[in-house]
Amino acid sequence: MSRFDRFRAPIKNARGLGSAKDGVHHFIVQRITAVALLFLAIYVVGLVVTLAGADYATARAAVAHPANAVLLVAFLLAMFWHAQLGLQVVIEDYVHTPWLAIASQLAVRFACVLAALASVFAVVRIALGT
């Protein structure tokens, strides 16, 4: 062993751990959804504040407006995607039992997809008036 070996990471420690490319993509997507949520949340809060005290017909008409419906759907998709990404990181960091980590990841992804579909379906039903 030479005196420089202590500065090198042995390849045997890195083998089988997968590619390092996926983490960067995850990081970037999480930041993009965070920035999108910043602007969309301001819009949604403003919409809710303007509808405070409004009757049902007025609120339904506001949500049915095409621009409002599109922005609400964008908010919902970004929110559930961002939530799934954040919970994925928490599970990866704190759940150390392999089968429990996989089950938790699947449950979180299923719950986020189901909630996003239900939310988008509700907005679409209101927007189409059905």
The other form holds:
Amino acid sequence: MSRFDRFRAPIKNARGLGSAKDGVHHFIVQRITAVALLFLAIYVVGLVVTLAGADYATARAAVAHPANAVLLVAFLLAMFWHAQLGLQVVIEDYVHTPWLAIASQLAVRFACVLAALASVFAVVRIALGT
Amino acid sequence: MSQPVRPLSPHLQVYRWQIQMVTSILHRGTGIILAVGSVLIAAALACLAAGPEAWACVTGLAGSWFGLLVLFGWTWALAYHWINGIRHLLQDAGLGYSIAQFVRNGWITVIGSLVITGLVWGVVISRGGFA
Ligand code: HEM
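Form predicted together with its partner chain structure, per the form predicted on its own context:
The next block holds the full complex; its first chain is the one shown before.
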């Protein structure tokens, strides 16, 4: 017992534990992305609703606007990150055949990363007008 | 790897249905629906970047009865997951654990999700809907 122990929160005892040795990191990132999505989803739904029925040039110009482009990229990153973490838990709960569990975790990760890269690249292309 | 046969804890079928089970299952269900929808969002953005023809394909699909059904379902999934997600976050902060609060908040999320979906589509339709 060091005399500094009384300054330590109980969370110290949980860090680094768990089957993946990453403690509560997964839980925390799932919550951080949830809070981000809580706000970003309102914004994105609002943007899409205002664009309902708009023609191609209008839709493209809206996404090209710097503020929209930045917030859209933030939404996409938070969404795919949150989705990967969430699906990971679902697979952990239901898929118990070792090779199938690893294969589906890999598939979900690759799909989320690819979709995140492709959609961010699309927004950047639109914003830069190429 | 051989799986040892272990006793299982009582499973779903031994419980009487109650709102807490519905909200929990729906959160997982809508999370999975939203994850599938996220890939469609990525595809739509890629089409918007690709040009007017690809985008016409997206609006054509979105405007078909099937597309509208998917969009409507996705809106509800997001509304439900959003409002129940807020409840999850409040519960993570230690709030709302009495049985009465649990039941009340469960009904708030279910009915609230329908209200939000109605509001969003009300605005869409009042603005002329999807072309
Ligand atoms: C559109 C983007 C979203 C996607 C694709 C998504 C997807 C998912 C998935 C697949 C899960 C796992 C479900 C489970 O383990 O049963 C999950 C869990 C969760 N989501 Fe989302 N979600 C999204 C938006 C949101 C928003 C806006 C919020 C917050 C208001 C939120 C809050 C949460 C929370 C707190 C959990 C953890 C629930 C638990 O521990 O059981 N999500 N999400």
